[in-house]
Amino acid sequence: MAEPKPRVKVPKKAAAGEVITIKTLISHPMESGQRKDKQGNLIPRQIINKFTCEFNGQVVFSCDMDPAVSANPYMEFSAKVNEPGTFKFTWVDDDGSVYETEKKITVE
C-alpha cells in the first residue's frame, strides 16, 4: 500500500468571527477486515480510525471511523475563526500510523 496522502483545502483569509468550510480527505484503502483475497484469505483490517483538527491547539472537529467508511475518507465541516492561526489535521491508523498537515489561516 502506498503511503496514505493527506489533503486539506482551508480558505487562506476570512473575517474575524467567520464560519469558515473546510475540506480533507486522505488517500486509504480503509479495508475492513471482511473482505477476502484471491486465494479465500481474509484481508487484514487496515483503517483510519480516528480524526482530529485543531485550531491554534484547540480541537474544533474529531470523529472516530468505523469499518464502514469508505475508501480514502473525505471529511467537510465549519469551524469559525476569531483569529490568526493555525489548523492541524491528525489521521490515526489502525496500525499506529499517524498521519498529519497543517494550513494557516490569516484573519482580517
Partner chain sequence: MSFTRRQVFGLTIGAAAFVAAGSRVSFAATDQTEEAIKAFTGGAEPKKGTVSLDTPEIAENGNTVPVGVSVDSPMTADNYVESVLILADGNPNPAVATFHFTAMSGAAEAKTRIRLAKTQNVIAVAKMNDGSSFIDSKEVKVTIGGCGG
Given for the second form:
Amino acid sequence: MAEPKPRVKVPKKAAAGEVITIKTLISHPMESGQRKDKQGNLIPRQIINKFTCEFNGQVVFSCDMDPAVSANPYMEFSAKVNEPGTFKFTWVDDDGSVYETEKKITVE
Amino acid sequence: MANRTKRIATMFAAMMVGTSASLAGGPVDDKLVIDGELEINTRVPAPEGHPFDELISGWHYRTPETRDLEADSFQNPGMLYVERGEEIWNTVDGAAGKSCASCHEDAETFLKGLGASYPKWNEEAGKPFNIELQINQCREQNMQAEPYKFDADDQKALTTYIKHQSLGMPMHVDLSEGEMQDWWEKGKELYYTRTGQLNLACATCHENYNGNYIRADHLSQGNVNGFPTYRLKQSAMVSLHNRFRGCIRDTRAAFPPAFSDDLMALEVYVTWRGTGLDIETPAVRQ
Amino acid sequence: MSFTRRQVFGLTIGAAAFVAAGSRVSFAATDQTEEAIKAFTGGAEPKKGTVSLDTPEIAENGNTVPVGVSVDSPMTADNYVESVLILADGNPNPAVATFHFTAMSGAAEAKTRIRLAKTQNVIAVAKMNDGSSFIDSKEVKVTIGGCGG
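To complete the pair, please output the form predicted in complex with its partner chain; the form predicted on its own was given just before.
Time for the whole complex; same chain goes first.
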C-alpha cells in the first residue's frame, strides 16, 4: 500500500451532552518484528504505536499499541460532545511519521 | 482405546452419511445487508445444467464476527483498497499522460455492472480477459504505461475498486461471445480433473464436500463473487488467481502461472458456477 | 480420552498434508503476564467485575480477532476510568494495547482487532482514577485453517 491513509467515522451532529461512537481505521501493515523474510532474516518491527483523539485541543481518548494489534488497525471508542468543534485524530508510526485527520461536529 | 476407536468410527460414519445442511460446517441462515441498506443476494437458484440446486456465497460459511465485518463498509478493511483504487483510477501514469479517468470520464456510469460481467471475450487477444488483463491492456495500449506485475498492490487495489462498483449486482458471464463456450468447457474439465500428490480436483472439496470441515475450517462452494477478497490470514487483499494457485498448491501439484490459459479457463467456468450471486467485493473471509 | 477434529478429519479425507504441526513451542508468558498486570496496577491485585471483555469464543483466524472492552463507570471528572490494559497470555509478548480514557470519553468503551498466536486467554485490566483496579479474562479458541486459512 501507499502512504498510510486514515479513515474516520464521526456523526455530523449531536445533541449537547450526547455520547457518540467514533470509528477509525488506518491502512498500515503493523509489521510485528516477529516475522522472517524468505531468506530467514527477521523483518524489523514497524507499527503505529500511538493513537490519539482530541476534541477542541483536549484529549478524549488515546491508545498505546503493541505489535499484537492487527494490520490496518481499527479503533472504536466514545466521546461526550458538549459543544460544536473539531475532532483531531493522530497516529504515530515507529519511524516517527505522524498521520493526521480532522472531523467537525455540530451541536444542536 | 477400543472405546475411542469405536467413537471415531461412529463419528466417521456420521460424517459420511450426513448431508451438508445437517453438519456444523454448513452454511448459516443469515442475510448480508451492507450498512443496513444494501441487501446482497448470497443464495440464489443455480443456472440450468449446474450440479447444485442452490448457489451459496462463502459469506454463509464464516463466523458471526467475520460476517459482521463484511456487512459494515466502514469496518471492512477491504474498503481501504477501494479508496486506494479510486485514487489510482484518477492518477496519470505512463508516456501518454493519461489516467483511467482520461478515457472513462464518467467512472460511476462506466463501471456500474462492468466488474460483474467479467471475464469477457477479448477479440484482439483471442482469449477471455479478466479485469486485471483488461487494466494491463489499457495501460500498455492507451496509457503507454508498464503493465502491472501479478498481484502488485496497485493491481489489487484498482481491481478491487472496479469490482466494488458492481457491489450487489449479479455476476454473469456471457458465454455467447467469441470462443467463450470452448473456454468454459476447458475450465470445466480442469475443475473435475484430480491433480497433485493428494489427488484432489476442485470438485472434490467444493462440490462433493462443501459444508464439511477441512481441519477446523469450513468448505464452501468455492464461489468467486467476492474477489478480490480481504483475507484475515494475510490481512490484505487476495486476488482470484492467487487463491486458485493456493488451492492447487495445497493439492501438492505444480501450479500454473496467473492469467495462464488454464487459470483463465478456470475463471470462466468457476465464475459461471456462481451465476446470479451478487458481487461482494471486497468480501471478508478467514 | 477423546478424539480431536484433526483425527476425524484424517479419517474422512485421509490427507496427511492437512495435519498441522503437532508440537508447537509454547510460550512461557504467564509470568510475563503477571508482571505486566502488577506493573500496570502498581502492585495491587485487581478485583473481578466492573470491567468486561467481549471476545469471540472461536476466532477463525488469529491474525484479526475483534476485542471489545467496557467498564462500568459514570465517567465524571471525579469518578472515571483512567486506562484499560489488554493482554494476551499466550502470545510471544503478552502486551496488546492500553486504552486511556478521560471524562470527555463519556463512556469507558473501546473496540479494536488483535493478533493471537494460538488459543489463549485475553485479559483486560481497568485502572480507576481512585487507584482501584479490576480484571476480566476470556479464553479465545484460535482455529487452524484448512487450505483457505
